[in-house]
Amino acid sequence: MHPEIALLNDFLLVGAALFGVGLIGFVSRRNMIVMFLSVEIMLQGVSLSLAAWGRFHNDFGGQTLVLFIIAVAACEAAIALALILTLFHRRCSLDIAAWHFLREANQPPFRDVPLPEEPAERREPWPRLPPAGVRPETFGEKDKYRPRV
């Protein structure tokens, strides 16, 4: 395989992975900040793919679009931060389900279904660290004698 095609393939795979991680994060989370960060990850995946195609075709169009995407993402970050702060001050929650009243008029309201509880006998205890200040057991001969310097 030609090295330029292999490089393009690697860049496109990383861009697709970034876009996929962002898409999964956006669909599976309900926190508005995490959803916003997932959209930013998707934008960066698209930017990487555009830059890779621009390099492959020896054209600066892809890199130019990446610069515009970065500028739009910076503006979007400022607007999203202001929007998130305003929405948080109104509802005191960043859960997207608290904003179901903003839906369109013909959409049914959101119904949150709680997850079933796990059985108590199945829960495993979390590992615990030893308390601070307890000295570990040491072996005196190894501490005092060094076979090599």
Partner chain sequence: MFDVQTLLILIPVLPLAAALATAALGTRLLRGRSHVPVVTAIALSFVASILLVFQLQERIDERAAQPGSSRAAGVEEVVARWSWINVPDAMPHPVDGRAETPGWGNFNIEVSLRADPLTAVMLAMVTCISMLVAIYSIGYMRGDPGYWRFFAYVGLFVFSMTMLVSASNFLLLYVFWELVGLCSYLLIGFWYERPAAAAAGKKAFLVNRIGDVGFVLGIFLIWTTFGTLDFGGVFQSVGQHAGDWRVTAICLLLLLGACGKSAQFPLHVWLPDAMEGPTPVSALIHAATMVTAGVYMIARCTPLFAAAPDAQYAVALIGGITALLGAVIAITQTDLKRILAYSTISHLGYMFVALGTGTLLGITAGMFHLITHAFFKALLFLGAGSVMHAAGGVIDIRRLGGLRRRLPVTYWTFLAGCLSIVGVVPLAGFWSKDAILLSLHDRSGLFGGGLFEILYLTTLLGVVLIDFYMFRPLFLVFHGQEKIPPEAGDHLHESPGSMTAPLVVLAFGSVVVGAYFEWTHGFAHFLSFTPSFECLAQSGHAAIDTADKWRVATIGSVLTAIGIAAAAMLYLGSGKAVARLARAMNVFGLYSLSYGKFFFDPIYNVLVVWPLLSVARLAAWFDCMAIDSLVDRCGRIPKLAGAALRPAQNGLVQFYALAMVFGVLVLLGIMLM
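Note that this is a predicted model, so its numbers are computed, not measured. Rigid core (definition): largest C-alpha set, two forms, superposition within 1.5 Å. Positions refer to the first chain, counted from 1. Compared with the form predicted in complex with its partner chain:
- Superposition on the rigid core between these two forms places the CA atom of residue 111 2 Å or more away from its counterpart.
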The other form holds:
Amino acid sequence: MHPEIALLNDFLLVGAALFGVGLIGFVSRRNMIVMFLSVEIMLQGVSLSLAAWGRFHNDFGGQTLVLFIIAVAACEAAIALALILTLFHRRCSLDIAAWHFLREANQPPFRDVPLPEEPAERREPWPRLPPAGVRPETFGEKDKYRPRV
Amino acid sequence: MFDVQTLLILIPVLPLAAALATAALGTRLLRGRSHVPVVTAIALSFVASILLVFQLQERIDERAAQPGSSRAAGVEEVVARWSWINVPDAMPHPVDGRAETPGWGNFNIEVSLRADPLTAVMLAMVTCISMLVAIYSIGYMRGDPGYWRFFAYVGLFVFSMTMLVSASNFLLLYVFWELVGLCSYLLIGFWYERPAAAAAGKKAFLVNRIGDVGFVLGIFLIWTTFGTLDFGGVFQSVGQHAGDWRVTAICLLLLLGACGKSAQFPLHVWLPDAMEGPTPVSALIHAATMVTAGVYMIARCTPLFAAAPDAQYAVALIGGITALLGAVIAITQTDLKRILAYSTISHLGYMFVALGTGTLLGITAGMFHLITHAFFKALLFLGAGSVMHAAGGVIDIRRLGGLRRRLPVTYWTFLAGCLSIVGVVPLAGFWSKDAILLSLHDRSGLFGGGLFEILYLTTLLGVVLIDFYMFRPLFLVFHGQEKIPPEAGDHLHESPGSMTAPLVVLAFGSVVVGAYFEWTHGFAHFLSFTPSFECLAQSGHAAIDTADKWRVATIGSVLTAIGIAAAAMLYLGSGKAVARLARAMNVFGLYSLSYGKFFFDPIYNVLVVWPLLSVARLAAWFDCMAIDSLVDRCGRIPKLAGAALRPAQNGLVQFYALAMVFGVLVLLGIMLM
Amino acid sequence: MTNHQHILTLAVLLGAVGLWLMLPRGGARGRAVGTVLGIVALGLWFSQFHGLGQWTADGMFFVLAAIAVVAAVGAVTSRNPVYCAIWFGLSLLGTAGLLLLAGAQFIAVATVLVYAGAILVMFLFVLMVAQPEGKASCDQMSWEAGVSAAAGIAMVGVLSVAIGGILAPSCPAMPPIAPPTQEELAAGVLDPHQVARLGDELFGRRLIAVEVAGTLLLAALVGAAVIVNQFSGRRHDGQQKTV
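Could you output the structure for the form predicted in complex with its partner chain, given that the previous block was the form predicted alone?
What follows is the whole complex; the chain from before opens it.
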């Protein structure tokens, strides 16, 4: 097989894989940001394919198109993130399933599968320090444990 | 100053303009003065009509003065201003070798008006009565919320009626025939919030529709037979079709139309109900003018009927039956206006009988009676309206009595009308009734005279009956003990001047018009110059014996006198004699028959209305159960389809995306195959 | 069915199962197994690459491809959205490397700049604003993980088959195109001054398109500002904030 065709084949396969993985993310994940991120992965797959085809045809058209994809992706990111923020303000959640009430009337609501009980986190207490210097100011209950990152 | 053509156009156009103006301005500008334009316009039309009569008379005089021309050619003038429909060669030429009229098959309908003596007489009568009734209505309708509407309708009616009588082809005649029917419907149902009035209007419209179907079929047949619808064309060529079955069929169909409009048996049932309308309307439309349209139409179509003797017998027979039927029913009715309505039916029957003789004498007599009848019947109706006005709307003669002193003008004019209608010498009714009797007597001497002999006797019987049914309400309402219904309150008084003045004028007319026409011989002479009657002149008729004349007049007068005397005896005395007579009559069921109006309404209900209603209900049921349910079921298909697809809209973005992915997969798969 | 189709089918099935196991489904069970299965499937799938024979020569390509795809899988499957973003960044770097390999230098750099430098940072920024505590319940639970994994992997499989079919010498759908020779490439896409060539292309032939893209960016800027402003005055319950 001609090496250029082989290269094109490989690139296209990688592009397809990225596209498919992004698709899975978009369909299955419920966090709006992650969904959006998955879309970006899909775009990456397409960009890769275009660049490869451009090389195969020895033409700059493919790269130009990728540039436009990047531009559109930037626009999309701006708009989508603005929308996500707005939606988040409305529902206080990034969960896309929080908007399932927009369904057709008289349809059964989305039932969330109950999460299994997570083991209670072990909260590490503040280390006890020997009294020295000025006593640090404390804030009551809040500083009984170390907050997460 | 005004030539015939201008006058002919002015006569209908003035009332139309007034009607339109009233309709446009009535609610805001005119209100209580809504009568002004209409009354003015009708009065001007009346003047124009009289001028027209004089103009025609002048021409007749010229014609008569010419040496060597007896009365061969009629006098006519046709004005055609506008071609309504013009389809050349609309019908192929006949293949069976029938005679063709000149201009065969050109469907050229012109809005053409004609002036000939028949039309002029009708125009003068219509505008005269309309003017008087319109003036009367000023007082009668005062304060009615629909005041302007009433006068707009009246103006429209006068326009339609004048156009009807001056139309010069069958289609135009039919158009205005329907238009006067519409006016009649509107005016019967004038108080449309009363269910009885609305129902009466509907009934009049529907019954007329039966007659109109006959009329329109007759027009179709005229078109296919003669290839033209113009009066002149048809009447000139009718001689070539003598003995053709088509002419007889045309005449019978036209007769059906005339029966509907002129309330002849068996389509007379609408006229008594039409009395639900305002009384001036009853006087104008349902006594004096519109109902005579049928008579006018048959008189106009004399050449056709002359070519179809069988149809003439039918006209006479129907007229005779109606005359007797109306008289018998009128005897027992208790509603004053209904009595007058049945009297109208009966008198229209007389006119039909006279027309049915098919002689110039008979037709002149019929038209003569039409004119005199218009006067005294309008007078009687307006008198009844005056009584109603005074008695607070009560019209039942059993609840009224002795109003002679309270309503002197009404009483005297009503009396004049009664005397005239029963035919007391020398009032108008006597002359026209005498003319009819004479024509019947004359006709019974010619071929096929047996029928007319019977009709002559029937008419004589009618002369007696009319005394009963006209003097009964007169005696009951105006004589005897004073009975005032509570509806009248304590303000029973004579009607205002705008109402009594027309009464007086009409009473004067009822008294003198007959004698004037008869003595001057003007009427018959004038009318005989109608082009439609030329065919009669050629056929000729038996010379009238002066002895015959005297004999008929004497018999009629004697019978009238006997009738009046008997009526006076019966109704001026105690009620016992009446009751005894009624009981005696009821042995044969006559009284019940008469009181029940020969049960036409129930019979028609059973024969016509119920079957139709049943079919309609069946159709409605079928529509509801079969068609509608089918439609409903079809309508449920999209609903079900929607229900099947609706779960797809579950509000989850991922689901939509997944559906899209599967779609893309399927597409890709197909492309790879 | 040819041999490579068998292998691809197996790879697709294994990949689907593995991804399904790896997706957050309310617990950590089977994630390790899923990872193993995914790696096996990826290996099988890589085995279909035509350039496998030139492993040493093109080793860089495979490393970069593996980074891109594995990182993408990680981005999709991570339970913590922050990790998602970081995995995505890694995937981007892999992609950028691949683009460099394909000879698209400018695109590679632009991708890194725009995506990793701007968009990814924006993601993280929004995440920090919206969900500062890190995990949320919606991240613990995928929606129909099995179905979506099957659909996605089926897509990859179908696309792979399609690519194989299209690039096969006997494909009737494609007109025979002579692949470019190295000399042609050196004079074309792989020109040493290729960034300048790309600029020529962009601001020469594609000038209008570039201008339109710029306008689109401006519109997006305005749009984003408007959208955020429009709703900033409202509270969560949709009522107007009273000042």
